[in-house]
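Just one chain is shown here, as structure tokens, and it is the form predicted alone.
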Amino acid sequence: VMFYRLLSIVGRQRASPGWQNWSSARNSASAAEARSMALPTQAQVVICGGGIMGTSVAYHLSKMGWKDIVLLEQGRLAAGSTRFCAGILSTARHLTIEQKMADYSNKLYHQLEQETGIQTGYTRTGSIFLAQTQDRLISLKRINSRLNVIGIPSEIISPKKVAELHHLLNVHDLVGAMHVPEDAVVSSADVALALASAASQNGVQIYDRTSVLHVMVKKGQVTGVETDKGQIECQYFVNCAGQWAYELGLSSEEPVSIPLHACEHFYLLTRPLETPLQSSTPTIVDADGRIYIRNWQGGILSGGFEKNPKPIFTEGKNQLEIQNLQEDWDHFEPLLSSLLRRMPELETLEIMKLVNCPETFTPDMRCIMGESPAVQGYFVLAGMNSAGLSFGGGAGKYLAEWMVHGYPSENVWELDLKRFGALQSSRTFLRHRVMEVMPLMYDLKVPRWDFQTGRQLRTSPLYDRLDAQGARWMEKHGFERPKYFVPPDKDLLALEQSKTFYKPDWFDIVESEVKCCKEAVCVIDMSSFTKFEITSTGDQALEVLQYLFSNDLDVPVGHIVHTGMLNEGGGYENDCSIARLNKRSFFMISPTDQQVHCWAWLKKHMPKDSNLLLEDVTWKYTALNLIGPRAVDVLSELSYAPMTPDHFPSLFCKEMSVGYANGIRVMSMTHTGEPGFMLYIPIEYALHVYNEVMSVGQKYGIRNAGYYALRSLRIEKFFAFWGQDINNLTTPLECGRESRVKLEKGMDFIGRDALLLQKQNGVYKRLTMFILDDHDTDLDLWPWWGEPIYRNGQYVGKTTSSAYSYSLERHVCLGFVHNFSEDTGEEQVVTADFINRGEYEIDIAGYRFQAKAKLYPVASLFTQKRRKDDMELSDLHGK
């Protein structure tokens, strides 16, 4: 009889000491009695889903002191995709927040057995990530640098060392590998049961075989859930329903959009080897071969991420418990071939089973957590992209913190549900996108890569016109944005296939666009920016906005204010520009991906009974950015109005006609620090205004430009962007924006107390500009983002964004500098003197390059062009 542990685990657990402990913690009730027990009629929190996510949230909430919690599972505990999980816990991730979640999970699972008495199968095996190409090795070196600085041991090793660590591997085609010795394997179902046991002992009530039918909502707030066993009133609901999270979200009285989709996921199990593998045998990830391999009871468990995935349940088919889906050996054959190439000795080994189980993926390969923008008290933790075990502990902790404290202890914007809009929830979009996402799990991801599916979803009215002129497109929040424009004489195909960690093929194209922005005039379509109008019948708009925003908005009509919405800790929930259209009306411009988050924040904090009107007008206006010294000439000709600084001062907005079109909002700002204007054009006039601008601009050398040029311009001018450089844990005082805060005016606003305290005590990190010194643009690896920063040989922070400055002829990075005590490791105050006295290096994939640190934009470098050979950066202190 086949002894197949992964499929029978939950059934066996009921007979194990751990399961009995868990049962006794519930008044020694048998499973049957527990099912017949009446549900409570009310609770503070109801969690739906008894897999690793639901039990982790329950565990952490109960640890933080919340006791009135009910966890509901439609089948048996841990019998969903948790039961089929391959059990590999890996900390090697591209995103820092994912590394931190996995590291916390590792530490948590390691001590769970001792805490609960339930065996979790935790075994520290270590992981080896193989590289068949130099590019893959560079990618691993970048991850290795980031792991080391957050305290996760990791090293780059030779193929010879790989063979010593795992004697069955064929290493002849490898160029290197990364070894992460503290990674582990674990039984995911046992971990979920241990978390459930600990939560139960802390007072959480757990009911299996209970289905949530829908979530009840009143006035945008969770009020309860209806189950097949009755109703439970509650203040908070947590959707941890895994692949059913999408359906469950749509079934609430106010639908909640949770974009994820399931695919079939295959792995095989073999009988033990003749000499059974040791339990400590390292897990192997051969991403170039698209497979992973781990020890399983002396034999092998091996699966992977094939190039032609099979999405399932698009129609919403439901199973109470996930059954093993149909075997498909033809489909698995490429992965099997890859396995046999890597481990030739397996040829003679008997395969016991091919497991086929559902796994959920999201549109951007990052998990989904956080509060719904539509329903207060409705939280989500789902869409784990096959990393649920690695993220489970950390993700559950951050979500619990979010619920208890109102925010998690780390910046989780990259995982926040509000990064998506409802537009990403089309079933067709999700089906097509996950077919691309699943292979991407192991594809080599070089900087600035773009998804290919689900494109042209949101476009500017100028899309076809720009596309015909050679625009290459990137996508942000579903919106198409031009990266750069390929001149007619360039090879389009070669550019599209250019993927590298080094100097990219678009370097010269972007250089010519930047040069045009500085010497003539360029047009950038920036229609994707989020745009809101806030209006009131009386003075209420100003009163409310003064409380919600950190800068003073009581300015004369027509003036533009750079400001932000801060949270109670003084961190940026949003960074924006606001124009005062008239006494009672304001026009707000925010980053593209802020559309949902910003709307939710405003709605949450505006008075409920006010006569305030908040309108999302993103789709109503096409935005053209006219950058360059000749922008003023182009607009003067088109409007027959004087556009000089005397008549049209900086940061000013007025409605005017451009060509035949009237009612164009023209603003003297460019988001880059360069001279020029933003034109907000009602969409029906977009094509006309664009054509007129391009026509009149011919004699001034006008051309199209894209976001890569914009990035270069804004970074060399030290312009920080929300979501990249600053976030909800960054205050204005930490990024040099004291002048954008009305602290001295005595007016109350959200975050004021925190800023006053910080001003008194000093800041513990400071956004700094770094200019790379000994870096060869043509030959050396480029910095992209996330590179460790060293001061006098000690790690002090990471870069947040970078770009090549065509003016300085150097790379410029932005990043935060911390001051860690060498004795205790605790953070200390960061002063301007501390930053100026340091010798800095930026670590790019293990190579350290010298860098000069600046706290202000290097303004004096832009007054005249100099060769970098005779440029003494250290003598320049631009204001």
Second form
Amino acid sequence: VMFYRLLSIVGRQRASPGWQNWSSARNSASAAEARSMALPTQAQVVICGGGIMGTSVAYHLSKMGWKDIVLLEQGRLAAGSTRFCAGILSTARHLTIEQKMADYSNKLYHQLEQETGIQTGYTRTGSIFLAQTQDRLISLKRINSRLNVIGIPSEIISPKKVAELHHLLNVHDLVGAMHVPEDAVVSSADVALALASAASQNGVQIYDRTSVLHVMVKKGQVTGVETDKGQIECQYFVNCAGQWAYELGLSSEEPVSIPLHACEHFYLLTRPLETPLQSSTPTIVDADGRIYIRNWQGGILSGGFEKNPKPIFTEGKNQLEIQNLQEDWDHFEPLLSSLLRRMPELETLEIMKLVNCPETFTPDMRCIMGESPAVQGYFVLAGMNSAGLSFGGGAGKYLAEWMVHGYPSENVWELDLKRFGALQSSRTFLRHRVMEVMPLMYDLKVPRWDFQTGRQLRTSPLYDRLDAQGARWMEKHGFERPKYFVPPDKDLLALEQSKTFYKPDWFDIVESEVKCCKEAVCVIDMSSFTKFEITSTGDQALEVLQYLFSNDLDVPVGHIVHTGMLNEGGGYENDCSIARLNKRSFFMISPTDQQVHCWAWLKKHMPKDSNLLLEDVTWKYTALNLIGPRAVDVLSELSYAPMTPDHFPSLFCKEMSVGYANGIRVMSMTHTGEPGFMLYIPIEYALHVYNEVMSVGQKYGIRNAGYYALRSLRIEKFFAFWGQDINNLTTPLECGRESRVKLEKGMDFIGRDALLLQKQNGVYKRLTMFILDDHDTDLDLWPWWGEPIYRNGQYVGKTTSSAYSYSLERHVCLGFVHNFSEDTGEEQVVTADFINRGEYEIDIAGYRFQAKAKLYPVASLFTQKRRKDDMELSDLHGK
Amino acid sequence: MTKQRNLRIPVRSSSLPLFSDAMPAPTQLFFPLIRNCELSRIYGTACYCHHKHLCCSSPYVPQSRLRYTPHPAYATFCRPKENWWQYTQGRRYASTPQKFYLTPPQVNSILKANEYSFKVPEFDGKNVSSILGFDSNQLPANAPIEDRRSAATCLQTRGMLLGVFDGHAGCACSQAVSERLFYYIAVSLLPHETLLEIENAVESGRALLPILQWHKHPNDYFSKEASKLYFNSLRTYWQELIDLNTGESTDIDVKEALINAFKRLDNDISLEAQVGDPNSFLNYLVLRVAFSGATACVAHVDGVDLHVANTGDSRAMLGVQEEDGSWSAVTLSNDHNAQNERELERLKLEHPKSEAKSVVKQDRLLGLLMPFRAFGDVKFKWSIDLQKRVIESGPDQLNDNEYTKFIPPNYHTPPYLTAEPEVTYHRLRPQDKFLVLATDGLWETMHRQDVVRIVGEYLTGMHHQQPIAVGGYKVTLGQMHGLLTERRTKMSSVFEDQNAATHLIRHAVGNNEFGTVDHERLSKMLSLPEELARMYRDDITIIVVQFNSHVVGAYQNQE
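Switch from the form predicted alone to the form predicted in complex with its partner chain and give that structure.
Zooming out: every chain and molecule, the one shown earlier first.
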């Protein structure tokens, strides 16, 4: 029944094409009102939101065989942001996962008309991204390299070629451009209706004018939804409520934090040109001018992302604000100026309308998808950062896969709801942050960019001390971490000037910090790491951990084990270090942004009613990393305890006193492969211990260091990092960590079967270290991450991270090597031989640099020769 | 010293004609083409007229800008530590070759020296207060400034108090009122149980419930010395409130509470001066407070209930945004001065017919005082006997002071002056965006409609009269672009100010005839030497309270 109704809506819309019909959607939907259909009392899945996201999820779920689905829309289908969307489908995205989603969407929308019979207005126009500066061109070239390797045609073109492709453009100030010929424009409202109609044909029940009041939860599991038309019991709830997703999340019985916030967004519609613009005219993105321009009904549609956005709906849905959404010409003035500079001939073109359609933004400019860490069965797909149309198809597919198969076919950690916690959910934070995010849409994206708003939320107790000593800060998961320390006599560039794709201004500063780590001792505040304690009365803690982790944790008390928390596929859900504090208690250190994800994973897999105690102690400890050959001297002087490797072997943990402070957890590891210790200090002692370390360390040449030095030290030793290099689709075998897996530890663990199989069959990708050979650090573009890797001229994978090694005096990149069959493109087994017998090149923004591939770290970096003058009498003692 | 002063007075008086000639000087001064040399000439002349004010209490000065026509001796009374004559003369000699131009940063540092902003804390974005926050600022003309301001949140009841106080004959009274009045109001608003709890805590030496959370600029000081004395008076007040309570807890009426608090404080000020204090410093202080005066304009905002209590000629103005986006001003207070017919009527009714002509002369109370209601000013409240008795038994400084000894002419049936406020109630609506409380220094220079428009445009970030809408008109991109560029260039100093009150002062002092800020004019006005500044402007004190339309709207919807 629903299907026919939808068709009638669409049919009516077709009758009067153009802007007017957008508002006529109101009238057409009222036809449905006549049918008062009672809601079903139960369903497997309830989707809230009839925009492009909700309909796409419904479409894909129903395609994958789930039939018992109800989609609820508070107003009319494809209203909201979907209705007002500018209709540009663009695949040129910064993240590979986003490129893939957009590419899939493009292909899906392309064939949608054929599949459903509903016209979507899909027109392949191509798009042109203009560069007014060399830096912008580099940025485009980087995207171009990456688009090409995933099969999306694109090319860098000259200004002259741009003028040929679009005759209205002023190209005099351009240095180049990128042309993506297969990008398209499409009516997003019609796409949503087509998806809805296809879903409806597959059995999805769609109800409009039905508001979800709240989501019912029992024992951390979705049980149903309460709507204004009655209750529906369900196992899965999908929040696709767009800009209302935040509020809807909070209205669940167990609040779900979905950090997003709307900003007003303006675009201009004009009447047709004298010679109406052809519908195939390419879309223009002039990021330096902050605008986009597409053809629309013979005229143009042009909007942009201004520097001074207007956040809206901070206090939630507000009828007053919705009604007051007005054209704000004064606000639009800079964008209009930019448009007329780009297309001077438009001066005489008549204005039709300035549209104000709020768009939703997230704290890190990436969309939000996945399952709530707190409520099982509660899925979210929202926060599209104004790319809802481009991502809609792909994002819907991934979310449907997630629900049906337990995880998408691609790694989507970058988009996972669990990368955020409640800490990003303050309305004030979101309001301030999105005001930075929205302009960032068209700002130049350079390596090592840090958000400037919403900062200093979580800090170590040493923050002020370090700041006074010249610390420059970056933020991870709300936590301030020092990047490096600017010496008093040194000045760095201002923020805007420091943006570069080349050698950064802090190069020498970090070099001296690295050198100090190698030759003396440095202290790095690493308090941001996620720290859990797992304790039990009996052996349950050990049993659970043995089941959850791949390495053998039944080690003597005081030992530290590097291990992975794997999923069924053998991929890393988390990579951590676990210290056995005593027989029944373990201390677990994970990456900073694992706080929510790891907690949710542990909670999900721990037996419910056991006397296991899992505690997040992140905030209880300040962590100082003492790196360097002299760390041992500093510590022994402060503790009056022998700290030599014989007394304190590597990967060992002891509670001891440091200075006056007792109960400091000292661990002989540094996360860098350098000698030294991590000190986990109860926060009230932090300042004391720090002061003691610094004053005693003085004679050993101690200094502060930051994460940039740490990163250089880590990457040069091939230490992969979860979230950057490895993720839940990477197994230990694929990154050379066989030694961290104990397949025969006497009991089963999650992922064991997959690893056994992989061990037998071999791996299909392999994390490899590349040392750039012919790369000039001073003059060439620096690698970042995501650069394509070529083996014997063939694309084999992408880099995941990179750093300059001050010891090797070379750039080091980490990245995965695949073995694609030359004939079919299918993935084949990657052997050590395959890797070793290749000639490699890394493509940085279109320039290829030769690279040496290594499967194991450079041994010379690890040798810790003791110098003659370090020898002492005690070395002669019998042990 | 006295001798010297007496000697000089006639000399200055002789320049009386010059003074009347010089009166148009202010308008000349701002004529844009004026040269430096001319300026210094006018400046010199102006110095004379300044002296004139001090030495003659002549009622023939027609447009005196001083609210209080002072008596010569009075100068020493209100600033006991300075030798006024040497002070002004020294300045005069030094001033001749002075340059008047200040750079924009210098101007800003002067304008921003006293600015203060308070944002009501947001609790996870859910701001439950109908007030978003307030901006306040003041610009002195007197040295030291005689205006005061206060802002505080009531902790034991809901609501926020904001007030501006314009002192005259010194700053002692406005200072005391700014410190004390809100406590009197807060106490008046407290329920019986809370009063009891506080009294019991005092009795048993326990920690007291805090009553007010002050929001103060660092320059807004409280007198430490008088704190104990003030507390005792306040305590007596609440003890009386406790005794008066009959046991039935009735809803406290805000209007009544405000009136009681004003009257009670003024009464206490008067009593303290009559009783005196064994501590000679305090004794002198309470007398200075009582003999000087202050007007008060106080707003109490609790949810959608806005009460304004006004005594004197400061003003409370509501900024209302109409549906078309334009701004209109709604006055929430009446000035108590000669321009107010009802006040004239009141005064005539309160005194015998025989005084009908003398009670208000030259638009002043008894020919002396501009505001018709005020705190302090016991010279207009006490009987002649009482005045004489207090002065005689008072400290020598007081006894030597000719001003205090001076009894106003035609002083037959005191009191002539009251501190009782007129209370206005307004129920906030979503279109009520802000409230401006300001001393007459602002209202003298700017029309209320301009005040509201400037603040409104500042707060909404819309610096143009009307938003542009294309509507059904045929407009090309080029035409629109031209229009917008023009509007943007018109945008003046808005972005220089982070504080609405500062922005308003910038306009009040720097506006040219076209209603836009003229830097040259602003710079001249701000570089006037202390003793001259008062000739061209009064102290200006402004508080701009911004309302939260969403919260106000929500209140409305609840009903």
